[in-house]
Amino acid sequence: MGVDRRSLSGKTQIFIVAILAVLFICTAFSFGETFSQNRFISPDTCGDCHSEIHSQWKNSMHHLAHHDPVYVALSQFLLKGLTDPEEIAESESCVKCHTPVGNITGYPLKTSDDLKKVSTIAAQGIQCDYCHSVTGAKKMENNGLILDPGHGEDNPGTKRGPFADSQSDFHENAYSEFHTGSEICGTCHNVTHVSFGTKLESTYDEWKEGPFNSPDPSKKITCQGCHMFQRTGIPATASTNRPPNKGLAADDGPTRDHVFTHVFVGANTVVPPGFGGKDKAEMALERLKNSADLALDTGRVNEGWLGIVITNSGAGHYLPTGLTDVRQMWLDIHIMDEKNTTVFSSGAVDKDGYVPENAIIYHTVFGDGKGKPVLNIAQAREVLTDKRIPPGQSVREEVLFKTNRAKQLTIVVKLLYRSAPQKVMDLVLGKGKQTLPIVTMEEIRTTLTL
């Protein structure tokens, strides 16, 4: 039987209207079925038999996905001073992908949870079990992955990867060609505000519209083709070489010609050397200084202009990705004459580590809806300015300045990456309390007579 909204009060009207935002705002956290904890198996016990791929991934970002101490207090913080229940959903979200088994078990539910209290197994981020009970997708954003664990340690149920004759006495074993795929990474690294729909990180797009999602095999290259080829000394990146890991997967298993790791390396140099990860912090070094070149024009220095080329050459994805509203790439440029005097500077830090408002950065700004910039996503609206370099794309800058009729120029110019603004950090853990370290990707010098 039909309601006649004619006969209902403006008041009623109104409190249907809010009930069903309600329910559409908690919709938006359902992963659809839940499932029981002690369906899925400790990572430790994957170790017993699967010791190095275990090795590689304790301590990974994927790992520390729930304790990373700068993913917590970020999402504590930005969920302070709201009141717009659109906004407090989207700040209520981000635990679907950094805990999701305590997610779909029951706890913790939303972000503002006491993290403190979650579950051993739930603690342990994105891990074996969690990925390897996946089935599909269904949304490529939000995570929505689909999965089919077993029953405990009893009756482990499948367990799914990338090799089609895999044995073992204690699961059973399926290939699935869905891991192979960057599907399986693009339901967490896409990421849409669960109100307004904006497009707050789109990794998995950017690779998915990039030249790397070839329609030729021999030229497609999926996430998994960089970032499960990389380990000490060989980044794997698009400008690298990405030679297959030969190896085992399974202690007691048959040598492969490829084993994809599981050290999960991005940018990320901060958080993984405080829990025994110094070596994913070396290897995120190793790929942030192989994602970029720098070439300068210095066709007319003489009139005072200087031309700057940067090329996305060693990511799949735009550069930077991920939360870029928060990610900072910039441009730190020198120009010196022959007494050593500065004729022009952009983007040097200043003392506190602030990058100067006039530099030339690659981000995203979201706004609030009005055109204003908003630093917190959860209000974010609409994208004000996404300056990126999209994957295999060059950029150029022009630099105006006086000569002051030098004799001689040396000019140096530095690409540098900081996970998140110092000013940010300063603002959320308190000034001082944690110092971000600057990477610089790349650096070209040169010296000119005029």
Ligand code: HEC
Given for the second form:
Amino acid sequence: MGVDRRSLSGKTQIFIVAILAVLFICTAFSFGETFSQNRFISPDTCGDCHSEIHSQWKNSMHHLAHHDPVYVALSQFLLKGLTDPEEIAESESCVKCHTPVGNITGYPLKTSDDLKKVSTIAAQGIQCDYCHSVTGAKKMENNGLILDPGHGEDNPGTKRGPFADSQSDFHENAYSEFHTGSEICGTCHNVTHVSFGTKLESTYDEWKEGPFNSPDPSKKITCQGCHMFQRTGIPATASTNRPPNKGLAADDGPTRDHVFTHVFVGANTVVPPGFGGKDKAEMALERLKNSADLALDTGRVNEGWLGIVITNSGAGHYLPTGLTDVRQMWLDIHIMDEKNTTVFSSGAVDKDGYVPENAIIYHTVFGDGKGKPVLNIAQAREVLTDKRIPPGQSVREEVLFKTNRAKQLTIVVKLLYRSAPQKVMDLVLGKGKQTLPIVTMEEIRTTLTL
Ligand code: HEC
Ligand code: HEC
Ligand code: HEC
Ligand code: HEC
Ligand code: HEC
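Could the form predicted in complex with the ligand be given as well, to go with the form predicted on its own?
Below, the chain from earlier opens the complete complex, with every other chain and molecule after it.
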């Protein structure tokens, strides 16, 4: 008995097409295994015994990955106006990293799903039970983590971490070498365009190819070696001390020589304070102020030539890293004569808060495949320019100016950082609606008599 296709009503045909479309979308966006949501335990439950770690993680960028208003606004904005299915596939992929528990438990599968309908637990972003159920990674990009979660609070399963001798009445414990290496971070901190393969973020690759991935164990510093040693007053960068954090990993546990901190602070001074995480913003400032060194070569200023050397002395990856098409790190250079008249100026933001086109800026620019810059990463078919500073390395800039027969010159050079250009904020949120703070990472001021 076959089904005569002509006998199907128009409505049934539409229904079948809709089912097929849903199936296609499901296979396209939920590449991996799916788990039922009740296999994950709320971070608050973990916090009952791991109170210190919980308070560090709370309001961190990982906790906020789903709610982060900058992410929410940008991800919704990027969906607009796309027609190319390959571009749409990228724009729909965000939730895999930003709402990972939701994504592997079935909702949201794509960025255009109603993000307000996300369950309470999935809305908690990158959380305890997600990371501590990890057993390994199948690829080093676009979140290739493999998970083996427990079965909820009645049967929490195994929590994996750095201790070989740890015990808990609540859950099983296991030593996991994977948790002690950069790879657990790197599979999410390497973002590749799902269709075009363009490297959109490459923090892990930058670290892997850099000096901190040293075969000599005394020189090796993992992501955790900096980022999970940071706490207030201890920025834990390559140029500052990274002393162990002796204390309790669990409220009832033994004293440990080092308890890895869970603040996950990078350079973001903007988002955590909006959620009660002022301490995270202060830690981000401390981190940024211990990331770079500035030096001036003033040997030939009387000829109208100034040399500036910027060294990435603190980061384990390029400076800046991460979302480098959006991040701005630039030089603000100001030279005045003895009457305070400006002789040369570059990089001062204009009245709209925009960095002028001719400023010396460190970031990446993506292109459409034909050499034209694109703002929407979904359309990024190529990297047009990548001007940044590798870990441990220096770049040298030259400035030419007219001395105008000055008798004395005051030179002020600042290295500045901002999470996103004002232009992007204006485009996404509306003109002048939101301004972002500009952080002075380094500053040199000197006066020379010619
Ligand atoms: C982004 C992934 C990630 C998240 C989220 C996360 N952890 Fe961890 N955690 C780690 C890693 C990685 C280590 C081990 C670091 C190492 O050995 O280099 C660790 C270590 C630990 C340890 C061992 C003690 C220590 O800190 O050294 C405990 C306990 C722990 N985490 C509990 C938690 C709890 C509770 C939460 C939620 C409040 C949480 N973790 C969130 C990745 C994570
Ligand atoms: C009833 C208390 C309790 C609860 C609830 C609890 N833990 Fe633990 N956990 C402990 C104790 C105690 C230790 C041992 C600490 C030590 O050895 O220093 C521990 C150790 C750990 C370790 C270290 C494992 C290792 O071998 O390195 C991790 C990771 C961990 N817990 C994660 C979690 C996560 C994730 C949750 C929430 C799903 C959670 N814990 C909930 C009490 C608890
Ligand atoms: C499941 C994917 C995932 C894993 C695993 C992960 N991260 Fe992240 N991480 C993210 C996302 C997504 C954000 C950005 C959240 C946002 O801005 O909305 C982030 C943000 C951060 C930030 C804050 C950046 C800033 O601008 O301030 C730091 C630092 C960081 N991660 C370090 C780590 C380290 C260290 C590890 C390993 C222990 C790790 N991450 C593991 C996805 C991940
Ligand atoms: C040697 C210390 C060190 C190591 C190792 C290190 N970082 Fe960083 N990280 C820094 C410093 C300093 C900053 C602040 C300057 C900057 O933004 O690059 C930073 C910033 C970041 C940011 C925020 C970038 C931004 O501007 O938005 C992220 C994300 C990050 N690190 C992730 C990682 C990951 C993932 C690893 C491992 C693959 C890692 N880091 C290894 C020191 C380190
Ligand atoms: C493979 C994992 C992954 C995917 C997929 C991903 N992101 Fe992210 N995202 C990250 C990481 C890691 C960071 C932190 C890097 C940094 O801070 O510079 C981040 C940070 C961000 C931030 C910075 C937030 C802030 O407050 O400054 C925005 C915005 C963002 N992502 C948007 C998106 C959008 C839009 C998509 C989908 C088109 C997307 N992300 C897909 C991993 C991912």
